Structure formats: C-alpha cells, structure tokens
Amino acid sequence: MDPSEVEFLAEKELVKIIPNFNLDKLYLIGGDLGPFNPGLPLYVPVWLALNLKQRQKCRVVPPDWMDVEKLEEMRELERNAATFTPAPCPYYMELTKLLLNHASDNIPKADEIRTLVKDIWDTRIAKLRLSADSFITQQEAHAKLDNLTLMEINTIRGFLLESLNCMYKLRSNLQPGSSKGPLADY
C-alpha cells in the first residue's frame, strides 16, 4: 500500500462542516448524508467536505484533536513515553495535510498545528526506527505494533521486510547441514 492509498482511506473519515446552502439528503452507496441547511453543522466524509469547501459551499470545522494545546500535550506525552502513545486519530498525519492544504483559512493557528503534528510524526518515526533497529539486532521473530497508524507502518514496512528477508537468508545459509549454497537464490 502506498501513501496515496492510505490518504484515500483517510478521506472516508468524518469531519464537521457548516454548510451555507440548502439541500435534501444525499443518498450515496456509503450511506445517506444530510440534509444540508445553512448554519446547521453536520458530519460528512473528508472528501465531500473538501469538495464543498473548494466550491465555497461550506466552512470546515477542525476535529477536536486539532487544537494547539491538545497537540502540545500529545507531543510531550510522545516524547516522554518509552512506547508509542495512542495517536490523536488513526489518520492524523493525512487529515492534517488534507485539511491544512485545502481549508487552512477555517483552522485557527494552522501553522502551529502543522508544526506540532510534524513534531509528533518525527518523534513517532524516530521511535519506530529505533524499535526496528532493536528488533533486527536482537534477531527477534515477532513484534508488537500497538498504537501505530497505517501510514507509520507503511513508512517502515519496506525497510523491515528487506531486513527480515536478509536475516532469513543469512540464517538459512549458516545453519549446519543446510543444502543451500551461496547461489541458492538464483
């Protein structure tokens, strides 16, 4: 799965909007949305919120976790914890990118939020790299990936798979009585 596929999944998350138009319910395959009444907030998928925002048909309300004070607290928790703390949202990085790129005028302190989310991401990725390094150097057979998001797992997946494949090849060639030679992969 590549990052664009993870972003596609993130676009299904619900976000609150305040429409400025009237429309009865929309009957979509994924479920009914609406009715849309001016000034009355409702939850819609991110893809629809961004589409309406681009057409100046609504105002996007940032998610509860997208607040400077809450993100500062989460950043400190992540920095001080030895393990991964629960992410603010399963798609926090993707939603931040989407909402700040397309609706930053509706989000107070957008630049601070962008910086805080990037700090949280960097801290979590650094922890993930250290965990992967420890996992490989200790020649572990399995790992527990609690509180990681899909994008974080996707970031380390390629490196980890290659490392595990190399470890497997080395182990199988070093075992006594192994019938495999150095050209067994060809």
Second form
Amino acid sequence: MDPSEVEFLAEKELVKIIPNFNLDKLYLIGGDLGPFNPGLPLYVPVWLALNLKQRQKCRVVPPDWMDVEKLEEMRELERNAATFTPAPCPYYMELTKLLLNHASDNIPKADEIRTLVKDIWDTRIAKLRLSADSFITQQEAHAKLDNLTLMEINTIRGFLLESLNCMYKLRSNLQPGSSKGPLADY
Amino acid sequence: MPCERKPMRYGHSEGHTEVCFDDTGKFIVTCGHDGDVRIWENLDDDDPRFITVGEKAYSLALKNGKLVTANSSNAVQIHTFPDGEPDGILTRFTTNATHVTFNTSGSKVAAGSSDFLVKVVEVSDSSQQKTLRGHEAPVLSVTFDPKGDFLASASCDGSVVVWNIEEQAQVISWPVLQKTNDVSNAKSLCRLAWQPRTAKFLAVPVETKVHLYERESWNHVTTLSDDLLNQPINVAAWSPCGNFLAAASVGGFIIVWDIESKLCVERQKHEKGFTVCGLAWHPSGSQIAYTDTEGCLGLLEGFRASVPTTNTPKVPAGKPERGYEDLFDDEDDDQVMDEGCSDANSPAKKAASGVQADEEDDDDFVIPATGRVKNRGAILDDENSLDSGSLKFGRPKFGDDNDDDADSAVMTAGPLPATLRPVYEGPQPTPPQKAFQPGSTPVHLTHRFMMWNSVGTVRGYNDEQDNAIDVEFHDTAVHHAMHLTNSLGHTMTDVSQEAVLLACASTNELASKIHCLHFSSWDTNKEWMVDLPQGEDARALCLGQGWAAVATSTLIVRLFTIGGVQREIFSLPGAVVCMAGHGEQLLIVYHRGTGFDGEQALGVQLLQFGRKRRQIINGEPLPISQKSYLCWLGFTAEGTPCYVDSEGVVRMLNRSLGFTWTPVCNTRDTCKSKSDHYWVVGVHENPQQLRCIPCKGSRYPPTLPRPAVAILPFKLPLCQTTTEKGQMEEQFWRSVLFHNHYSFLSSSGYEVDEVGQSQSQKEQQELLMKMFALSCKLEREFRCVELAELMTQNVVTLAIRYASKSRRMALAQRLSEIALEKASQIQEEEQEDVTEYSDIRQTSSGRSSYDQTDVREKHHRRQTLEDERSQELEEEEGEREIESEDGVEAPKRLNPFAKVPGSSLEQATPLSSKVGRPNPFKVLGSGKSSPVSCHPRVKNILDHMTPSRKLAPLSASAGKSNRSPVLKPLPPRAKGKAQSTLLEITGAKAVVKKTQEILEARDDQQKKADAPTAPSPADNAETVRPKTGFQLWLEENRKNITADHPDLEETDIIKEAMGLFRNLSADERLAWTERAKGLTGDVKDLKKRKRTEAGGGIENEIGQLEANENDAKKKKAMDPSSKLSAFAFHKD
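Swap state to the form predicted together with the partner chain from the form predicted alone:
Full complex below, order starting with the chain above.
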C-alpha cells in the first residue's frame, strides 16, 4: 500500500468548513453534501474542503483535536505510556499534513501543531520499531498492537514482512534436512 | 448602616491580589497573579490601564508617584505612576518578596521576603539598605511605624516582631501566630497595620481576632472581634484618620471597628464569600477597596454613615474650610490656600526631629491632596455639600478637639452628608440602556465586531498603531472584503447586500457624520457622506433595501435613499435603543419611559415603506424578560421582526395574532454553564434556524480566533413538552408560527417558495392528524373535534374515516358536520371572489387572525380544486369506460362546489364500485359531503404527499434561488397577484361552467358531449383544448346541418349533430377519433415544451400525475391528460 493511497482514504474524513458561497445540496454517489450557506459551518469531506479552499471558496475550521493544548496533553500521554494510546484521529498524520499544507492560514498556531503532531508521530513510530525489534529478537509467533493508525501500520508493513520472510528463509536453511527446495514466500 | 457594597468586577486572574489607592484617591491600583498592575479610574472603568511588572506580582505599594512591586523575578522594582515607566530595581532577594510597603513619607520601602529577610531601602538611593535578620521562616508582612522608628513584621515562624530600624534589632517578639513553612500554606496573610497619625496601636490579625498592641509599652491592650468572624483574618487596615480599623477574613467578611468605642460599625460580606486578600482605604476614608483570591475587585462606599460620638467633635474643625470651598469652588483658591497652609506649617515644625520631618512632609502632602479630593466630591454632588453645611451649622454639639489636623476632619465630614439625606426606599429607576447596534460587541473593546449579520461581518480595530475597519462578506459573490482606515472614528456600522453604512459621533471640531459605501452602485461614485446638524449625534443606524435610516440624539429618525438622497424625517417618542431594517420594513426600539427596579421600558415601532407606506406597529411596549435589557434586534431572513433580551429569550412577531410577540427560544436553556451565552447573529424561519455564536464565559465573542456559527433549534415554551401530546402541540404551533411569513410575503408582493409552503401545510395537517389519532386513543372525543376545527376539509374527511374505522360514530357525525361547514365556507369564499390581503393594520384590529387562515384556506382550496379536477377527469374516464347505457349518473357525480343540494345521493354512482370501500356516510344523506369525492380525495392527498416530497430536491436544485433568503420581488409586482387571482377565478369559472355543461348534457341525454363541449378552463388561444373526433366531424359537417335545419339553435345543432354522429358506422367514428388523436399529440408536445420552460414543482407534480394516468389508461389518456396539462400551464 502506498502512503498516497492511505492519504486518499483519509480524504474521506469529514471536516468543518465555512463556505463563502451559496449552493444547494450536491447529490453525489457517496452521499449528499450541503446545502452551502455563506457563513454557516458544515461538514464536508477533506477532498472537497481542500478543493474549495484552494479556490478560496471556504474557510476550514480545524478539527477539535488540532489544538495545541490537546496535542500537548496527548504527546505527554504518548510519551509516558508504554503502549500506544488512542490516536487523536484515525488519520491524524494525513489530516495534519493536508490541512496544514493547504489551509494553514485558517489554523491558529499551525507551526506548533505541526511540531506536536510530528512529535507524537515520532514517539509512536519509535515505539513501533521497538516492539518490532523485540518481536523479532524474541522470535515470537504473534503480537498484538492496539490503537495503531493505518498510516503507521503502512510505514512498517513493507519492511517488517520483507525482513520476516528473509529471516524465515535464513532460519530454514540453518536447519539440516529442511532444504528440500525453494521456499514459498510469505 | 448605609455603606453600599458595589458589585464585584473581574480584575485579575485567579490568585493573590492586592489593592491600594493612589495618594489623591483618584485611582484604584491593583496587582495580581497575572503580573499586571491595573489602574482603575473607578469601579466602572471597563478599560483600566495596566502596567506589566513581571510574570507574577506579589505585592504593591504606591506613594508619591512611585509604584513599588514585588514580582516573581525576586526583585522589588519601581515604576513611575501613573505612566508606568520602569524606574529601576530597588532590591533583590534570593526568593520572591512577599510584601512591600512604604513608610508614611514615602522615603523608604520595607520588603519582607520568603528568604526570611526584611529589608528597608531608601527609595532615592537603593544602596542605602538595612537588612533585618531574625525570622526563621518566610516573612508574611511588614509595616512601618508612622513615626519612623520601628518596623513590625509577621512571619511564618509564628512570630510578630517589632524591629528598631536604626539598630536593626528586635525590640519585641510575640509568638502569636501558627507556624507554617511557607506563605502559601499560611492560614492567614497576617497583614499588620500600624495606626496612622498617632502611631499608638499596632494591629495584628491573630486567628479570628485583631490584637492591638500599644506602642512603646508593647502591651496587648485590646482584642477586636466579631461574631461573624469564624475564619482567620487575612488583612487589617487603618482608616486614614486612624479612628477605624477594617479587617477582612478568609471567609470574605469585612468588618470595621471604631477604635474608641471598640464597637463594630460595619459588617459586610464578600458577595461570593471568597477570601479577601487586599484591603485599602480611600485617602478620604469614604471607601474601602478590596480584592479577593479570585482576582475580583470590590468597593464599599459611603463609609461612616453613623459617625460615632467620638467623631462629631471634629466636625466643626472642618467647617470653616468647607465654607471656603463652597464659596469659591475653584482650584486656584484651593492651591493658594494649600500653599499658605503648608508654608505656615512647615517652618513651625521644622524644629522637629529628623524622623518627625518625614511625617511633616507627609502631612504637607496629604493636606492639599485630600483637600482637592473633597473639593471634587463637592463639585460632583453639590446638593450634598449644601446639605452638609446646614447640618453642620445646626449641630450644637462641640466637643474639645484633640486633633488639630484639619484634614482628618475633612475626611470625616466628607461622606457624612450623604447618609443624612432623606432616604427614598421605593422602587429605584433603572438607568436606561444605551443605544447599540444589534450584532455588535461593546464599543470600548479595542478589537470588536461592529456588525455581524446575515450579509457579512465588520470588525473594528482600535489600538495604538491602527484604527481600522475590516468588512468581510459571508458570500464573496456580494463583494470582496474591504479594509478601511477609520480616521473619523466610526463606531456604528451596518452592512447589507448593497452598501456599508458607517457613522461616528461628533467631536469638538467635527460634526457627527454618516458615511455610506454604496458598493453596488453602477456609477463610479461608490461613496457618500453626510454631516448631521450641529449638536446632533447619530445613535443608531440601519440599512434596508434601497434606503438607510439613522436615529439621532435629538430623537429624530432620518431616512436616506441608498444613493444619498434625503428622504422622510420623523421624530421618535423617546431615545432610540436600536434599529433594524429589512426589505421595506424598519423596526425601531426606543425608551418609552423610565423603568424601575431593573426593568427597561421599551417601545417598538414597525414601519413599512414601499408602495403601501404605513406604520404597522405604532409604539407599543416591547415585552422583554424581567430585569433584562435588549440584546439583539432584527428580522428573520424572511422578514419577521425578532429580538433577543439579555435573559436569552428570543421573541418573534406573530402577525396572525394581532402583532403579538411569541417567545420561540431560550438560548440560556442550551448553555452548559451559567456564564456561557449565545450571541445571536441571525434567525431563519425556513429552515428553522437560530444562528448564533456560542461564547464561553462571556456575552460577546472575541474577534480572534474567528468564532464559528452554531445553530440552535426553536422551541415554543409550551407546557409538558416531554409528553407526546405536548411535543406535537409544540411542533404544530411552531410550524404555524414559522409559516406566517408566507402570507406576509405574498401579501407584500414577494416571491413565495410554493413547495416549502405546501410542504409545511402538509406537515401541519399531518401533525393535526397525529394529534387527532392520539386523542382518539385517549378517548378524548371533544378534543378530537377541537382538533378537527383546525384541519382543512381534506384532512377532516380523513379524520372521519379514522373515526368511523375505530367505531366512534358520534364523533364521526360531528366531524362530518365540521366538514360540511368547511365545505360551505370554502364555497362562500369562492363566491365572494378573491379579496385581497390588503390593509394589515385594518385587519389586525378586526379579523386579522382569520386573515391568516383565509390565505391558507385559499391555498388549500386551490389544491382541492386541483384534486377535484383530476378526480373529475378520472371519473369522466371511468364513465367512458363504462360507456354507459345509464347516462344519468355521470352528471350526478357531484362536484362539491357545484352545490346542487340533495342531488347526489339518489343513487349509488358507478364510481363507488371503483373505489371499493363502502362509504360510512351514505346514511347521513347530506348532499354536500359527496360520497364519491370523499374517498378519492383522501387518496389524492396521500398520493400528493409522496410525489411532492420526492420532487422537492429536484425543484430545489433547479431553482437554487429558492434557498437564498434574499428577498426577490416579482418583476412586475402586481402580476403575481393578478395571475393567481386569475387562476382562481378561471378555475372557479371553469368548474361552474363545466357543471353547467354537464347538466345541459344530461338534459340532452348526450353522454358523449360532456367532455368535448365543456369549454377549456381558460379562453387562451394557446391552450385550446384538443378536439375530439366528434368535434372534428362537427366542424366539417356543421354547414350541412345548418343547411338542413336553418331554424335550429346552437344547442339543437349540436344535438342534431350528436344524433348524426352516432348514426355513423363504428369504423367511420374510429377514423375521426384517430384524426383527433393526431392533433392532440401535437398540442401535447407544445405543452411539454412550455412546461419545461416554466419549470416548477407543481407542474412537475402534475406532469407526473399525468404520466401516471397515461400509463394507467393508455387508450383514453389523451383527452384528460391534455386537459390536465392545460391546467398545469395555467397554474404557473
């Protein structure tokens, strides 16, 4: 899976915008959107919000969790907990990137938020690596990780599976008599 | 004890605060945990100046224009006062200082610190320091001996120590306090206080009492206590005259004792019972300012009301001086006198010791200062001073005067008269609320919303570097955002789709100005400006469609066109509060009179311009909640006046009930906390939305971060809305109320969203039916009948069915009577033609409530008509299918409007078989509740509901303009009305004509002639009804017939022709019919094209109906469907 695909999925998340134009309901396959009343907030998918934003047709209201205080709290929680804490939003990384890149003028303290989210991300990825490391060193057969987001899983999936495969091959070669032929990849 | 406790106000963030007065008593100065020192001109000062002294300020002292503060950077620093310039650091500690204080002359500062030290520093030369070591815990407080020899300090180690400053040694120590390890853990702040002037006593707060120690002997002389004091005393403070001691406790009690009598003269409690941690006397002794640990500032005023006997002797001393001042109320005189005073005084006392000199300086300073203060007081309320003069003269009791300081007498005399005034105990007049712009935040804010309405927002910035106005439109299609420099200091704004209107009050040089940015103008001049006459200030303004209105301080309302032409001008009965404009309506709220006990007495006027200029509401009282004031005034997007009071109640005008105001929402109900508010920015009736901005902990939103609009639902405050019945009743009446605007809009010639209207009516009828069913279930038959009264005729028939189904024959009977009544009502109205919904004012006095229903009824009637017709068509078809041998029946089938009494029930119609359900009312034998029409009509109504709902979105997307709340007048205004009228008339005519024709046809026993000969609903060339085969045949053969029978009348010709046509062979007849069909096809195409052009919900609806019918009866569809489409075309 490509990170851009994950981002694509994240674009289905709803975000609040304040449009500056008048438009009736839109009837789309995915559901109805609108009506758009100037000055009246409503929820639309991120892809539409960004599109409108780029055309300067709306103002984006940052999601609740995209707030310096809340993120700071979350960062502390994440740092102190041994396991993963529930992420602020299943697509927090993607949304932060998308919204901050395209609508940073509507988000107060955008830079701080960017740093904070990056901090949270780094903490979580470090934890993930650590657990992957212990998983391999202890030669466990299975492990359970809660509260991971799709993007996080995605970052480690390729490498982890590949390396496990590789190690399996190496190990099976070590065992005498097991080298009957080419091994199937997992 | 008439000491007045003023309401607390927020000053600092939560935490320790301190307060003091400046030397003149002009300012209250506070410091708090937020590190700011605030300088208040008085308690009502909404925008105090502030000096930031550090991250936290622990203590402050102020004297001789020097402000000394202890801050969190462990320094004691000086600022100039009142400018707030930093003036160096006095001393530093290793931890923060806890308390700083000046000596009486202001030459030295003492500071106690958490590092156990007390330092005494010369203000002029900070290198001259004396450190007093000896405490074994953080120092709580310090105080100077007024004579300058000693210094007292209290510490967390439990001791109160008196030091000799010169020797830097302890004189005496009393272990009276509880031991703690830190100031924050101490039960009490233990602010010591040394009696000023005589310096006789040192007051030490010990637990719940105040101990007084005598100077020199250091004996514990007295203990002051009070029953109310059950918590430790935090602060003690002497009045400037030294006769009174005030103390404030942790529990928020403030007690004042008279020292001579040791009696408590004043008890006050903090309004919320918070810990008082700062206490200061006004230099005149008439006020006490206090602060609490929540950062609030309070004031007790009018002190020493009942002056104890010990004080009275001093009064005469002040008398001559007062006399002077009353005579020459002039600063210059004062100065001269003061100078004389000090000149006279200082040489005489120069001989005194060095320490004493300090005190003299101080005295010199105090006298002129207080003199001036008192003088100011005299100017402010000179009636008091006159009173006081006479009172003092009248007082015979002259005691000996042991204190020759004049100012103490002055201070005692100052506040005295206020209390001796005859006291009025009745209801107090409320200060009238000031004029404001609805949708703006208060003027004193530096960043504020000057306007937030449905069009856009106007933000005003007024800080040092910038005075500007930003105009932003919600819909950027209206206009792009604007940034204006506000050089004139505009304070009032309104913004509409056409223009931005600004106004400023007059200044000394400049007159009050009105400035209009008319951005929608098509010429190049987009701006105009008007000066108001001298002495006239703009107070409120608003914009309507094509006009602007400004209310001024001279109680005049001036109207302008949007281009700047002056229009009407009229006077208001009272000072304006606010105004709102919408379309051609102007709503003004003004002060009708003086309100009492917190109430406002407001009046309201509603004017209408445009074609019919009139005053709709002329100066009736505006009902607002008790003890509240007006917060917002405006119109709903649909044009109904609406307002919000400070209790959060939203009220809307009910035009159908004699222009009464109905509460539709209480925004406070949805607030989570008591201090939260909703700031209303707009009201919409369709969809029902109250748009407002949630404000946490305030009444107004800040400009940054940009607040987001929330939507609140409406809820009429009906009883028992938790029950199903109450809920439905609320829904019903809300729906009725919120659809009043349709009739208003149509009456004033605006476009009406027909789909929305019919939908709302359906909703109401559905609700009625539900309530009906509920009441039925509850065996409340009387209530059922009452509900039926509210229903339209169609729904009543439905109700009848429901009743009969559930075997309530008595109820059904009553209902049928109602149905009858309604039917006849409709008929009457129809006959008396369509009267216009003309003069509202007139009708409001008379039958305004009916007017409303009239309109509704009319609409329904139209609908019924429509139903009726389609039914009729269906039936005609049915008849044809039967192609009956029994020709009499068809004409007998009754149109309820035809009103042929008693003719309908003679026989069962063929239709009843088609319907399939036995009619429960056959027995009733009343001709008018036509048995046949009953069922199909019912069916129709229900059918009607579904397709229209399906269609709604379609039509909405087609006509996007429907959604926008902007008013759109119909291009030629009269036409809309004329059209509908025409429709109704022609519709009615058509029905009548048709029935006539039918009857005629019956006479002739010519079944077939029925449909063809009926004239088309309108005699419009475009909509000529398609011809039938017979007609075609007749056209061709007419000449022959007339030739054969020249003497025949027109009807006879047709009769004859009928006979002949019948005689033709079946094949021939078929051929003619085919020809006719070909023709109708063409016509239909034409119709279709027209329909798509017209594009509208109802046509579609009928189109669909038509289509259905086409499907159902393919063979015979042509004729009726074209009839329908003809109707559809007219409908538009």
